[in-house]
Every structure is written in C-alpha cells, then in structure tokens.
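What follows is one chain in structure tokens, specifically the form predicted alone.
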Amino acid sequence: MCTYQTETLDLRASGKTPEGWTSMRTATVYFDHPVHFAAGHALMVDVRNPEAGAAARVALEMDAASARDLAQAILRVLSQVPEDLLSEAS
C-alpha cells in the first residue's frame, strides 16, 4: 500500500551528476515503491535542479532503518559544528 506521504522543500546545495557538479534546488522525500532498491517499499530522497533538466538529479532509495540512521547522523554532526561555521553556510 502506498502512503502518499511526500514532502518537498527548497534547497541550497550541490550534487554530483553524470555531467559533473551542479546546483540543486529542491528535495522530495517520500515513502513508496522503489525503482532499484530490493524492497517492496522504501524511503526515497530525490534532490534536483528542475531548471537544469532530468539529468540534474541525485536519488536515494533506502530502508527505514538506514533513513533514520542517516537523519540522526546529520543532526549529530550539525550539533557539533561551531555556530560561526554554520552561519558561513547560509
């Protein structure tokens, strides 16, 4: 069963595509049937630059445990970075 749980957000990021590094503008996170990952359902993260065409896309498909671990690792790392360095990235 599909959950249709989807969130899309704006990003300021870069991603490496087959054509090289490019800016990424949006991320879509959803839980659905994966295209490649060997599972009935998975968490997907698509990071894209819609203005740059279909090739400007980085996609992840992962199980729920891996998604949670990745989210927690991101939050742990960010919590350890000095505030002045975080403001440089804005």
Contents of the next structure:
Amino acid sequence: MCTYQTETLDLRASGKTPEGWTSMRTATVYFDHPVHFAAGHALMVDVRNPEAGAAARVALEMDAASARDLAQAILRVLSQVPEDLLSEAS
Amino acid sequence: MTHNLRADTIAITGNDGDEIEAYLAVPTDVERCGSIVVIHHMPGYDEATKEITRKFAAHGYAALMPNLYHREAPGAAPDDAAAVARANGGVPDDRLVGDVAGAVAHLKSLPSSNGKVASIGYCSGGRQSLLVGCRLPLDAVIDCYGAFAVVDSPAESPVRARAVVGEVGNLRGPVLGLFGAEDQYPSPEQTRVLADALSAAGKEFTFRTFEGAGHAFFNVDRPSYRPESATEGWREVFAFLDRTVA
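Swap state to the form predicted together with the partner chain from the form predicted alone:
Below, the chain from earlier opens the complete complex, with every other chain and molecule after it.
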C-alpha cells in the first residue's frame, strides 16, 4: 500500500549530496514504498534544501528495526553530551 | 504478436494550460489503434513505469504517461521529484485530472487514434485512474491495487487522498480492478465495498483478487513481484483493452 503516512519538519543541518556539501532546511519522514531498499515498505527520510533544487537531498531507506535503533542511538548520544555543547551550534 | 514501437519524451499541455513532460510510446506498424493513459505510482515517473508504457505499445496501443511531478521538479531524477512532491503534500486531485485530460487530448490527436482512450494506474495511481474515470470521458478504466478508493487516507498526514467511491456513478466506461488478496490497502473488504458501489450504480466491472499476492505484484524489480499473478494480470489487462478500446 501507499501509506501516505508522512511527517515534515524544519531543521538546521548540512548534508552531502552528489554536488558536495550543502545546507539542509527540511526533513520528510515517511513509511512507504522504497526506491532501492529490498522491501515492500520502509521507513524513509529525505533531508532536503528545497531552495537548492530537487537534487539537494540526502535520502535514507531502512527497515523499521533499523529506524528505531538509529533514532534511539541519536537520542542516546545527545543525552550524553554536556548541555553547553548542545547549544553551541544553535 | 508484439508490435514495433517508438518511445519518446514529449511535452503535453496539462492542467491550467501548463506544459508538462510526458512519455509517449506508440506502435509503428498499425494504422489505427486504441490508446491508454498510464498513471505512475507514488515513487514517480520512473524507469519501471516507462517500461510498462512501452509494453502497451508493444501490444498495439498508444500509451502516454504524464509526469505528474513535473511542476515540482522539472528535469529532476524521478526519486528526487517524488520526494519533493511528497514534501509538498502530493498531487492535488484537480491538477491530476487536468493533466490526464491533457494526455487524453494528446492521444486523441494522434493520426493513428481510433478515438478510444483508457486509463490505468498502479498503487496511488490506481485510485487516480478510478478518479479520472469518474471525471473524464474515458472509455475504460483499470485500477491496479489503488488504496483509499473507499476510505480517506489518514487525516494527520499532510499527503492526502480522498475516497472516490462516491463518484463512481459518473463512470462512462467499464472498470477492471486487479488486487492482491494479502494487500491491506486496499484490503479485500475494501475492494468488496467498491464492487458493491459499482453494482449499485449499474456499472460494468471485472475484479480479480489474486491469492498469494499483496500490494504491487506487477513491480518486476521489487520484492513484492509475484510472477504468476502479474502474468495473469497482464492477460486480464490486454483482454479488457481488446474489448473496450481496441
């Protein structure tokens, strides 16, 4: 099925695209048909800079368990970093 | 038999007079033929759906696939364009209908046209094929496992698809529906609801639900591919086109 299940958010980031590093502004998170990952459905993340064109995109497709592990690893790493470092790049 | 064919990327006039990209495949060894609009799935105007478009030409039909994401990302890779379209909330139904109307007009303008045009769509395009059949004078409609034909998509998602079932009384041609018994969107129960609505509206339709198949069983390059169901599905498709638009 096409789940249509989608969330979008703004973010501050940089990503490496085929054109090199560029600023990223938005992310789309969804669970739907992957383009490459060998499964009927996958958790997908598109990190994008809409102002820089459609190719300014870093894409990930992964199974649900990998997505949960990744999300938890991100939160775990962030929880271990001193507070003053977390606000450094803001 | 299979026909000689020619396939090209062209420009057509879509919704609101916009020029959009489209992929046209035509048999080159017939004087007259029926036509079909191919509506791509949510992953976009991709290589696999272009191959499907050429398959129709090889079987003697002029086939045209409009790039429904052309406006979002002209010239972009299909997966990048699909990502932009999703982030923007998907393709609005009215714009889709306008783009398919442009594709129908282009097919009817071809010297080889016999004046008859069908539509086919896969996945999200299955629902869209049914939708355009309700709003445009199409001679036949094929829905391949289109979700959200009888229920709306989740309200909390920014990408929306509204049920089409309330419009089926406007269909002008017969419907072929091809579904997987293991699919949940559309589930066999949902396809029964659609069948009941078509019956109640007095519409001619043929539904096949393939055992052992789930969603997207036609996709030869995906794990969902089910060769027996796809082969039988293609036989149904060409038999249906032969009696409706050939």
